[in-house]
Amino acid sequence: MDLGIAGRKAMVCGASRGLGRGCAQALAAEGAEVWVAARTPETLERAVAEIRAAGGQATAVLADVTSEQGRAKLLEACPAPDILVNNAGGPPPGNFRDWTREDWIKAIDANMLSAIELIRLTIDGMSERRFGRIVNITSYMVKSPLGVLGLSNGARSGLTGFVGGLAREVAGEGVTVNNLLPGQFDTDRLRSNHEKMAAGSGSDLEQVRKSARGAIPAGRFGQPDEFGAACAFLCSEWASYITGQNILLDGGQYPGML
C-alpha cells in the first residue's frame, strides 16, 4: 500500500533508538524526508546513517526537545513539518513517597508539556497547509496504569486529556492528532525496567523478563519495526479519518474492552 506521505516533512522526536527510531525508519521507507531528534551523538548519527543507507532521506539534529532551546533547534532545522511524533524517555519507576514536588515538575515537563509545546507551534501551519498529523507516543499504562510508573501514568495521562480536546478542534482542517499506547516492546527502555525490578526484588533478570511474557497474550515482546509501522499509518493520506484516538499496540495485554 502506498501511504502518500512521499515528500512529505516528518519530525520525530526522541528517535535514535527504541520507538522512536522505529517511527522515524517507518516514515523514511515510505518517502518522508525524516529529521530525527536525540539527545546522544553516537546513537543519532548512527540511526541517520542507517535510515540513509536503506534509501531514505534523513536530517540528524541533536537536541533535547524537553528543553525549550532543543526545540528551538529543531524547529530551526524542519520549521514547516507535515507530520510529528512526540516521544520522550519516561521517568525512572518508584515509590510515589519517594517522588518530590521537582521530581513531578520535571516528569509533567519532558512527558506532557513538551508535546504540547511542540504542537502549539506546529499545528497552524499544518491546519493552513490543509494536512497535519501530529501522533504521541504515550503508554499502555494510561489505560492500565502500575503503581511504580506513576510519575510516567500522570505525566502521560495529561497529555492523553489535552490531545482530546484539541483533535476535534482541527478535525476539519486536515490534521489528525492521535496516541500511540505501546506496551511492553523489545527496546533498552524495557530492559532496564526489568532490570530494576530484578535488582529490587532479588530475582533473576532473564526470570523477571519470563514473567513479563507470560503476561501478554502474544507470547512475546513486541519489536520497534511493527510499532514504527503503524505509526506510519497513523501519519499517511489513508488515516485522515482517525483523530482523537488511543490506540493500543501491546499484544492483547490489556484486558478491557475500551
Contents of the next structure:
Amino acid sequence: MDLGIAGRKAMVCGASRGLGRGCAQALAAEGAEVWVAARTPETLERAVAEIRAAGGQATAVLADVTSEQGRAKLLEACPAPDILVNNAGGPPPGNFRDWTREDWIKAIDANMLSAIELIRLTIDGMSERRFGRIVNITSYMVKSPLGVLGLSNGARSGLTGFVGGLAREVAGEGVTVNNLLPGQFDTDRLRSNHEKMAAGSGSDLEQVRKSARGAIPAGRFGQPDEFGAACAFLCSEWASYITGQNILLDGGQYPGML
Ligand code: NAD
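For comparison with the form predicted on its own, kindly provide the form predicted in complex with nicotinamide-adenine-dinucleotide (NAD).
Let us now look at the entire complex, which starts with that chain.
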C-alpha cells in the first residue's frame, strides 16, 4: 500500500534509538523527509546515516525536546512539519512517597508539556495547509497503570486528556492527533528496566526477561520496526478518519476489551 506521504515533512522526537527511531525509519522508508531529534550526537548521527543508507532523507537535530532551546532548534530546522511524532524518555519508577514537587514537574515537563508545546508550535500551520498528522508515543500504562510508574502514568494521562479534546477541534481541518501506547518493546529502555528489576530482586536477567515475555499473549516483546510501521500508517493519507484515539500495541497484554 502506498501510504501517500512521500515528500511530507516529518519531525520525529527522541528518534536516535528505540521506538522513535522505528518511527523515523518507517516514515523515511515511505518517502517522507525526516528530521530526527535526539540528545546524543553519536547515536543520532548513526541513526541518520542508517536511514540515508537505506535510501531515506533524514536530517539530524541535536536537541533536548524537553527544553525550550531544544524545541526552538527543532522548529528552526523544520519550520513547517506535516507530521509530528512526540517522544521523550520516560520518568524513573519509584514510590510516590519519595517524589518531590520537582520530580513531578520534571515528569510533566518531559511527558506532557513538551509534547503540548510542540503541538502548539506546529498545529496551526498544519490546519492552514489542510494536512497534519500528530502521533504521541505514550504508554500502555495509561490504560493499565502500575503504581511504581506513577510519574509516567500521571504525566501521560494529562497529555491523553488534552489530546482527546484537541483532536476534535482540528478534525475538520485535515489534522489528526492520536496516541500510540507501547506495551513491552525490545528497546534499550526496556532492557535497562529489566536489568534494574534483576538487580533489585537478585534474579538473573534472562529469567526476568523470560517472565516478562510470559505475560504477553503474543509470547514475545514487540520490535521497534513494527511500532514504526503502525506510526507510519497513522501518518498516512489513509488514516485521515482516525483521530483522538489511544492505540495499544502490546501483543494482547492488556486484558480488557475497550
Ligand atoms: P529508548 O530509551 O530506547 O529510546 C529513547 C530515545 O529518545 C533515545 O533516542 C533518546 O536519546 C531519546 N530521548 C530521550 N529523551 C529525550 C529528550 N528529552 N530529547 C530528545 N531525545 C530524547 O526508549 P524507548 O523504549 O524507545 O521508549 C520511548 C518512549 O516510550 C519512552 O517515553 C518510554 O517510557 C515509552 N515506553 C516504552 C516502552 C517500551 O517497551 N520500550 C513501553 C511503554 C512506554
